[in-house]
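We begin with a single chain expressed as structure tokens, specifically the form predicted alone.
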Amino acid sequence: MSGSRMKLELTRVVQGRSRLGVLKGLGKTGQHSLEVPGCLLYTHLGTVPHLTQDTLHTLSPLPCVTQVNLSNIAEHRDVLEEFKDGFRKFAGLHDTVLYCSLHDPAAPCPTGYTTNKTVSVWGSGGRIELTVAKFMALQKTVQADWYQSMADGETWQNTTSRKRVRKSVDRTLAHLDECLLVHQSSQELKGVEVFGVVEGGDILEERIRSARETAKRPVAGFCLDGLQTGSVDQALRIQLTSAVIKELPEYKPRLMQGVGRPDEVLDCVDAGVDLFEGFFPFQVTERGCALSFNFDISPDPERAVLDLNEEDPAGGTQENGDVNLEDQTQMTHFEINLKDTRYQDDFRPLVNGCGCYCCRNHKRAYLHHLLVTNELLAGVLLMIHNTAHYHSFFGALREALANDKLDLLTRRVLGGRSKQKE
């Protein structure tokens, strides 16, 4: 593990925190690279929800890292073992890097089923209990390029006691040590990278202890767990994240789990986070909504006039009414609800200037019609747009860091938040 091929090369560090760079040496042969800050490609069993592989690859650029999770895969272990050639080939994924996480970031995970020796994942058939031996056997079967170590992450509820949080950190470190022991002696996992998991709930001392101890282990990077949307206050998340990152080596990547909202992404990047899970477009699509927020930082006199007059060039941020930003199931200020009757005769694209297939060929009124008639095409078109819009946001984020425009980007993204509601 000390000879890890995965290397983070930083080109800029803004104000000592926000990092711009390239994560190199990805994949078993090291031929792939991923720009940071960046996000992974979210999938269900290797497939982006609603999209075929052909449809997906009309979108460009896509991240080179595809995320799968054991919540979806564990119940298919027997089939994968019989197949023998790993999950990437089984799912028809070709030129991509495979990252295997423990849980599905877009699905709620029941608590109360973790022991000193096991964690549980939840598939379509119910709960599956994993020991370290079963967890590592699954990793050998999946044959991912990197995976998240086993962890006790059941401390995100604000009623969790200090004693329970301490136990979760101890368990997670013990799991990591056992996983590394098996990993280092396994020929099947040669060339595969391991990310250690930082736990600690909302207790600063435990977060720091978890980060400090995990950093001592031979891991390629770090997953920051238990800070997902709705689990902690946004200000507390940044305080905890900033403290954790001070304990982590600069040259190893930090992946934030369970955070996808654009405002939260910006806060986490400002605190020093490099990578995010790309599940947010799927959640928005499932709500029958379209991402519609402004991240254009190019100089444009016409746009400046629009902003001055507090008009919404994307056509969405003023229309959302009162929403709950702490509940992952609720609509956010960054999307428009196309089921609303106001869109039945709205003949604009989802977002003016968006180059995705949906915005180039269809209008809001048509998407409204598809949604209210429960047509499957609605999910396809919305997922195309939401995926394209979200990944373009990360491109704008990297551009802003490269050109000292992060403050401008933040004002653009959050612009609608301060406007008067209808």
Given for the second form:
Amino acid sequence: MSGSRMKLELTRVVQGRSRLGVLKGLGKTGQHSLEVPGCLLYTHLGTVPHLTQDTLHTLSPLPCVTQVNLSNIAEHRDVLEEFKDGFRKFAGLHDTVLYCSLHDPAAPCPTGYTTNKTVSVWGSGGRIELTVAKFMALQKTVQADWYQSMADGETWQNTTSRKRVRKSVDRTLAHLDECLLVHQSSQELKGVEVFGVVEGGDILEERIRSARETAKRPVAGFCLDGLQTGSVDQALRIQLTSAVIKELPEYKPRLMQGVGRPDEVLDCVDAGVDLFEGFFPFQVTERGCALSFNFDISPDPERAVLDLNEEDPAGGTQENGDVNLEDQTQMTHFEINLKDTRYQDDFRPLVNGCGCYCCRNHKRAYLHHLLVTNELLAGVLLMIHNTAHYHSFFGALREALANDKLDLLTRRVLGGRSKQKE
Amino acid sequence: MAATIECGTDTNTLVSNMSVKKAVEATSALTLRILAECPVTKARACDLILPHSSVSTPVFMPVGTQGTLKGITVDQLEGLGCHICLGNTYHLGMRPGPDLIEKANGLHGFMNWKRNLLTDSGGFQMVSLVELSEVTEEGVKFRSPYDGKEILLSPEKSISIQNSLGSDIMMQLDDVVSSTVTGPRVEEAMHRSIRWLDRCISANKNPDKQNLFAIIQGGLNADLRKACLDEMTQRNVPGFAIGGLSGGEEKDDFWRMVTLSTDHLPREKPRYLMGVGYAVDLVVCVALGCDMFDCVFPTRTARFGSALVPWGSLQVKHKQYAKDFQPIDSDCQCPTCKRHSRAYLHALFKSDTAAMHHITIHNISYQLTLMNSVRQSIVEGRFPQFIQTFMKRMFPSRDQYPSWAVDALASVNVTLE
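Could you drop in the structure for the form predicted in complex with its partner chain? We only have the form predicted alone so far.
And the full complex, kicking off with our chain again.
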């Protein structure tokens, strides 16, 4: 995109694949930057779930890019049109870069409603059908700093036919071209960045075709769609991702949609992905769990003793981390289930050494009580901790890349706590 | 334990004539400093000094039933200027139970609240959960809704739990009868409450750290109330609550019992009117001589999207606010109003629970600010004028003023314009 301010400055590329760097020139004034690999700040209509400003700003630093999605926003279009000054101001957002995706990565939507000319999103009042014209009209009222182009990604069920996958690639390219046409002739969208969306389901040839074609368009970066957690198994995801990335320019960022589990993130980073949607902490919060996985790879032996982070998580986890394809809400071994009675009189913080508001002020026993009594504060405190923990993980990830320790980090994160009695 | 009384250096000649500083006990868990008394009404502005911090009265105390204030962190609550909030003995006694809370350094430690806590005895649940309870001289038998087990809540047990909770103010276990009940049950309950008060006083293990308040009962019967007042004021307690009201009774009866009670309660001890929280009720009952109030209404109604404002309330979820880009109240200084519009909150209710938290914060701020303004006006000797302005703002016209409020205020020399 001529005149695009978004620039990816790479400081390291490891084994020709994983990258460390900074995405610069973000925002209307181009003043913001985001370290990569990095994740976005996940929101519902601009609000980090459960949090108000006071609670949100106990988190520091916050990722500088806030994600909103059209599933939440579309039904408010006429309100935004009357407001005129864009979504950021409407929501009273802090100084942040605004990224607008199509769907909510934590809320998979029903399939079967996509047509050649339309995609659908689901608001609180039901289905809203979007043509490119409507999609672009929305983008003009939202006035995000960057958005993903309209895309047909309904290929994640393993019953999707080859024909259907091909259609999704064709449609998505057609939508992209139409979006760009409108974009380039819109005064309101001057300076706003567009990401192209790579589709192709689980079919290698289609993935490559989609990547090649999308890369020809003047986009600032690429979203990888249809590979979300539960849609394909990890090995296939990596195979497809690697193939896609070979077709994409090195100097433009790659955002993987719908992937948030730490192990999957690590694999994607290893394959060359730069950005992730930060919805995983929210999912963990909603099941009453706290992220507790270890990402500390400092060599201090005393630290290793402190990290004797006790037991395996209570109940319901699978041994090798296979995800139930149907159910993203299932607990992982990266978290502890605070509803378990073992935490009833556990007066330790959620995670030893975590500096978040929750861990500085409260104990597991209190969180357990809040969850058992269905108190709203549980969501607030867990969201704070889970967000802090997750974003710290990304910090550790970047540091590991800087010091060539990605393998060690991966082993530590995957190791499971029982193995940490080293 | 008697309360320590201090008389402020104000212009009230009666007070300066008295000039008595009675320090009855070396370690008193409660000191009431009367800063100002309204020369027209029965209102007072005081500093209530409790073990954890000083509380300015009149005060509204938000209710955090289960050791949390519905989605608000303790930092946020502190930031709103709250110095005292409530926990509930019945609920916390069930879950997580007194032993665990004791292990956690009391309710303060458990919820990490550094300021004051008041715990209710569990008595009110007798009325609100009446299907599950049976009252005898021994105590109240509850059937736990969680595991069906039968629990006896006696005065001793209630105080024991409250001792474990470590609240700054504890309430006696009273025999609570719905204010709509009449007949001999009311008298029985009143007498029993006196006997239970004595048992509670005996059972209190921490009189030098925890203040036990008596609760005046007697229903809507003036004679019974008076009898209860006569008896209970003979007990050496640091404060009194006016109980058995704020149920479904007629407001005309309600205010008469309130003013009767304050007429016969000692000046030097705080008066806590339980379960009152509507703005009009607060202002009127301050005029009738009450210092402390609690109510779930502001926080509960917030979760339904109802925002409290000086002219009533605003149903944020209602369609008419979808495109209203003003804050809830443009004069309000709370975090919600400083950053968000009605339109955004309206939209947010469809997407995230945080919408409720925004309104909860606003409503608590509204209540605390209201009480601050009331207090300030008493201190500055202009409380009657405050009442006039308040009522004018709250009601579109004079003929919409609730007649009970008009009567109640008239009884303390305020004729509403």
